[in-house]
Amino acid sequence: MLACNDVVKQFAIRRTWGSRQVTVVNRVSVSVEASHVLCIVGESGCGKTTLGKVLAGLLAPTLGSVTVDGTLLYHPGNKAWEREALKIQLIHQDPFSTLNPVHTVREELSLPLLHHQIVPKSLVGEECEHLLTRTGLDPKVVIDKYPHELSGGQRQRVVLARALSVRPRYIVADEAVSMVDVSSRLIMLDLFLEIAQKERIGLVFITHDFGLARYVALEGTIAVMYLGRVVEFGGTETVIHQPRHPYTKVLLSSIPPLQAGDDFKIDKVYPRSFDVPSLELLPPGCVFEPRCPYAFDRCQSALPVLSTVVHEPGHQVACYLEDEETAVV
């Protein structure tokens, strides 16, 4: 199991006057098993790429802890963890940076393959065209090609290749399709849950697109982040069909129609504003309640915790509504 434990991730932003910590992850306690889904889903700026990069070892939590498989990542002396950080592989957004432009698709696989010592020296050519053959490309036509040779799909299918090559556990993708062509989208969604149930790997998808989430963690989770927390958590179908955060309904009413004939059902809900609050400057109680249309006056003292929805084991909501006799239901 990858697994975060209220975690914080702070950064320290300078200005002319001096320089503050910022909290860009706040308490977060997510986790996905093998071959099981997790979604995290929110507006830019939420906190969720960064709350991936921590998942998948490049940044160590200010506090809280991550561990893999029962390992603790980031222990102070001790290397194991090192070695333990390489089951996760990040999927950045952008496949075009992520790629050595003067390095082949060949290049692109052997590194990891030779410095991990993953396959035998002779052995690397053979296991370079597998790894493209598993993630649906033709190895005779893409192998000695450069990334700029490539179209959006392909590179990113070259990077998924790349992930692969160190037999990771665990695949966390930071809006792994929003740079492909959309003709390809549900292509390459349909590839990530392939590899990820024939394998075993746990898989964290990072998306602000709420239909996507729905398509790839159908019988998963989903965790709704908004200004570095978690609001909501549940299984996908609970959180989709019973949302009970102002903001998950929010994010819900943009959603359009996957397909005709679609039973997803909701009524809208409007913020009151479209302004984000800063990081820097959150509002004292919930950080949703400037933009709720059913803020009152406790939503401005006080931050609701995460707590347990009454009969929906599972489904997690940060919410004051759920005390009252007018929840939101």
Partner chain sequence: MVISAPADTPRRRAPSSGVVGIFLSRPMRVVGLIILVLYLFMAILGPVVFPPSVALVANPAKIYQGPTWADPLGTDFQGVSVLAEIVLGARGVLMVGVGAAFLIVIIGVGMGLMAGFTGGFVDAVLMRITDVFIAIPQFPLLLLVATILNASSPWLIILMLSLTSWGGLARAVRSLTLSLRERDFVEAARGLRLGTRLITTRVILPNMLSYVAMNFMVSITGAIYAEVGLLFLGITPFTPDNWGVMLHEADGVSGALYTSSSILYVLSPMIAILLLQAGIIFVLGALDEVFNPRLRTGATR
Contents of the next structure:
Amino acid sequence: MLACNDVVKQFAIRRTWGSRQVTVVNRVSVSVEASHVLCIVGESGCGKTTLGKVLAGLLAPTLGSVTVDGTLLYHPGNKAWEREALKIQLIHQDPFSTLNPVHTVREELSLPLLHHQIVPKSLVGEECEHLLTRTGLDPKVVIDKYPHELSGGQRQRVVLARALSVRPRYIVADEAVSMVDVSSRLIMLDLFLEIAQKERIGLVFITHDFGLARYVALEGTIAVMYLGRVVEFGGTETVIHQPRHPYTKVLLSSIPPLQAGDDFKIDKVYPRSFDVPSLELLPPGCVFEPRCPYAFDRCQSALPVLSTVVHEPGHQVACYLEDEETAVV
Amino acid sequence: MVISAPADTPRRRAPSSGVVGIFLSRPMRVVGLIILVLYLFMAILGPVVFPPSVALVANPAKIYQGPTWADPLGTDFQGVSVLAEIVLGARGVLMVGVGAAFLIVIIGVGMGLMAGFTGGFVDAVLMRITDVFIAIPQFPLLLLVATILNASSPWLIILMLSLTSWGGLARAVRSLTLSLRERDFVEAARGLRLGTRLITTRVILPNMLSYVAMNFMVSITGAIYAEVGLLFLGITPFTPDNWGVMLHEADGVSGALYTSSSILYVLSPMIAILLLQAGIIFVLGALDEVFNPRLRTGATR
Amino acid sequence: MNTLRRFGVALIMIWMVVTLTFFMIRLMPGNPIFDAYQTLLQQGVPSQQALVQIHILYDVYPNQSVVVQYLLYMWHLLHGNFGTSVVYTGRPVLPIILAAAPWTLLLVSIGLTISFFIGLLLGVLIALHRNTWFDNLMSQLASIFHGIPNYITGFVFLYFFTVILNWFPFGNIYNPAIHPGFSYGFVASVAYHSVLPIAAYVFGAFGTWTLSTKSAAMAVLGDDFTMADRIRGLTSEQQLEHLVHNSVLPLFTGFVLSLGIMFGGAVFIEETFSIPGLGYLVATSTAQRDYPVMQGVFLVLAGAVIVANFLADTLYSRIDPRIRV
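Having seen the form predicted alone, could you now give me the structure of the form predicted together with the partner chain?
The next block holds the full complex; its first chain is the one shown before.
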């Protein structure tokens, strides 16, 4: 299991006088089992990319812990955890920038294979070709090419092949198909899912697109993030068909229907304001309060905590409306 | 009118003609290459063609003669063939230039990479040291060191030249490293747990090879200028056959400044230096393409 | 705040340079002071008298510990005492340096300014006519000129214009027959003697300025706001003004940094044209192994460059608000 527990990540922002801390990820706990899928959904700036890097062992959290299969990551002073962190591979949004411009595909793939002695030296070439074939590429065509000579889809496949080279148990995919041509997005997604299933890899899929999230995590879980916090968490079908948090409802309402009547079966909810508050100046109460159409007095005073919805085990929401409804019922 | 090729036509050259093709693609580069090869031959075969024991013997009967078939560049104030002096001078000059450039690149790249990638305290200390070496006027420092050491061995001169001029490169490599460090492919390499050594040498360094290679070439000329300059001023002890010594004597003992018949003798060492400089500049663009695959195939993303 | 920090860094750098030269001269093999002391002893001079002689010459007692020597040296430096010349026995170093400095300052500043403006003009012209024959030709020429060492330009000028053509006087900075002063004859003589050395400076430096202006201007031309200028339909004159304004800024620090290189060039140019400036002083004192003078001139040059850097940084951060982090 890959899990983070009460993770807080702060960054220092330099100002004319000294610097101030901005909390980008605030007390987030999520987890994913091997061969399961977790989707993290949120708008840009909600901290999902930062959370992805924390989960992938690339960015030490300010507070809280990350564990992979029982091993604690980011152990200060002892580098042994890095060996375990190899189990988690991050796939960036832009496949072009994540491939070294001066390496051919062969060099790109053989570097980790050689360094970690994953296969004997004599078999490295064969393994490179095998990895490429597995991600749907013809080794003969791509193996001696540089990134700029490949198409967007080919690049993302090479990135996937590189991630697979170190035999990961978990993959964190950050908007992994958003830079792929729209026409081949679904093929790419299917490839991800197929490989993840075959290899029993746990997948953390980060996206801003609820449609994608639903497709990817059909049997998994979804965490909705807003301004650094998880506001709703639950099984994919539950979150999509019975959303509880007004923000989730807003996001679901913004998906354009493909044909009339094809909407998600929920009532449309629109925010009161389209301005997302700055991370440096968060509202004192619920972070969504300034935009929430249902906000009431209590929302302005204190932050609601993530708690399980009554009669719906595994479905968590951070909203005072829940208490009100329970009270009414 | 020329119709441009369709975008998907591969513009890639056959790999076998890669590096050679780059050098042959422009006439200036061919000229540069020819010049450099010529100097290389002079350095290697010079003493074979002009045995110093014969070629450098003074001949009072031939002082300041014009060009003849035997002495195409005329003779100097001692009646020695100027061409022989130029050819025999090449080895020492080139050796010091290449050697110093090599050391400059090693020190500069090493310091810059280490400071830029490690950051923090190490960075601060290394960069303060670099700042001092950049701020001190390089040539006066060189004069001071050269005088104190009274350096006659070429190795000592190489050491001196490189120790006084690695600062600029170190600073540039550091800032390149700082910007490369933030790139996604370096983060990917960290995610693949390749380790600091591999990430700096195999992931970051190859991305600045074209810059480093160009700096290497430019450092060669810089070092040669400084070396010849020291000899010109008469600071470093004389080696008998060197262009700097020729210039020093042209300025002093030879009396070349009192007669216009010495023109070939005065100009030859200068032209020898400038031609080398021109050759290096002409091939610089080619080096950029050799080490930068994106330029090589002419395609962008 | 930042200015104060930079000032501190500049002071520390000057101190490091002073310390570096002190220990370089005294700790290297072939320590000149100890050598001189040994020579005196070998000549049969009694050790007490030899010590006194060395003390008169170098202002130190060779049998003192290095630390004491260093502290004494620093103490004297702080009081403007750079020691006394070995060759011109007994003459203090500082007045020698002060007498030489104006000539160097005059020639370097005029040469630097002229080459800067020529380079600025050429660089902007090249950037405006990118990828034309003009760009190709001028860029190649600039990069060749950029690297020509001063001793070559100086020597060629001297040889052609004085030896062969006999247009300009041979050596020195003014006609020794004229009494120095602010008379027309003296100023004219200085101007006449300065033409060739200044031309040598300009030739050695304008290529550098052309290349750096070109790259700075190209970077600005690539920026979006020049594109916006074109869309807004600004005249080419207004565009040029905009271009110069934005590309001059990065060149500013380069201008000051080049001072160090110019002082290096001064050694050759002043030696070639026999101009009694700092460069000539460095060359002659080095040739005569006059260590106190060498060290003094070196410290003055290094100090000037460090102070110039400090001033440039401070000014630069005032001009460009982005630097003020």
